[in-house]
Amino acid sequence: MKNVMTYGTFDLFHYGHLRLLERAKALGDHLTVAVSTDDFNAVKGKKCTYPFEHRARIVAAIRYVDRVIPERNWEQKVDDIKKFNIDVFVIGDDWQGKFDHLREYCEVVYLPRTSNISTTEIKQNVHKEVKRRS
């Protein structure tokens, strides 16, 4: 049994999120996803459209996902890797090199992001459209 784990905010769930979870699951047998809590997003300076509970339920409903846990802080990753016997840590390649220190505990894989889609871009486009209409 190979255990895989990834982390993310997963606000405005889109095709890029789905592809990340699909590719992460393909690396093993069991996928755990840590979804950032609203409090942790505030620390990171992020404001989500949907609250943690909604984002976590959406992620949990995806067939590639076996377990969803809350991400409460940056430091929990090592504890999560140990607690859930994680073999592979997966994250988008925009984080390239930022989690190499986890190689001491498991394999670290940086997956390419799906091109031409991002939550930030979606939010910017919606904001522009609302502004244009007003």
Ligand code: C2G
Given for the second form:
Amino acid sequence: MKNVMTYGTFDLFHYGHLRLLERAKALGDHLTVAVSTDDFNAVKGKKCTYPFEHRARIVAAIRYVDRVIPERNWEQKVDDIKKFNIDVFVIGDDWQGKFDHLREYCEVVYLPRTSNISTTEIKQNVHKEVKRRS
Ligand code: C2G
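Taking the form predicted on its own as the starting point, write out the structure of the form predicted together with the named molecule.
The complete assembly is shown below, putting the previous chain first.
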């Protein structure tokens, strides 16, 4: 039983998020996703459109996801890896190199991001469309 884990905000859930979770699950048998809480997103300097409860429920409904927990801070990853017996930590390569210290505890995999889509871009497109129609 190979346990995989990833972390993220997953706001305005989109195809890039889906492909990340799909590829993460393909690396093992069980996928745990730590979804950033609203408070932690404030620490990350991110303002979410969807509140934590909604983002967590949407991620939990994705077929590749087996468990969802809150991500409350930067420091919880080592404890999570031990607690859930994680074999593989995976995240998009916009984080390339940032989590190499976790190699002491598990495999660390950085997956190529899906291009041409991001929560920020979606917000900008919606904003432009609303302006165009007003
Ligand atoms: N992602 C992707 N392709 C995109 C957008 C996002 O592969 N076009 C990936 C990111 O690399 C990340 C995951 O989808 O692995 C979630 O993205 P975000 O919600 O932006 O997560 P982030 O804010 O980077 O949080 O402790 C780690 C942080 O919580 C990561």
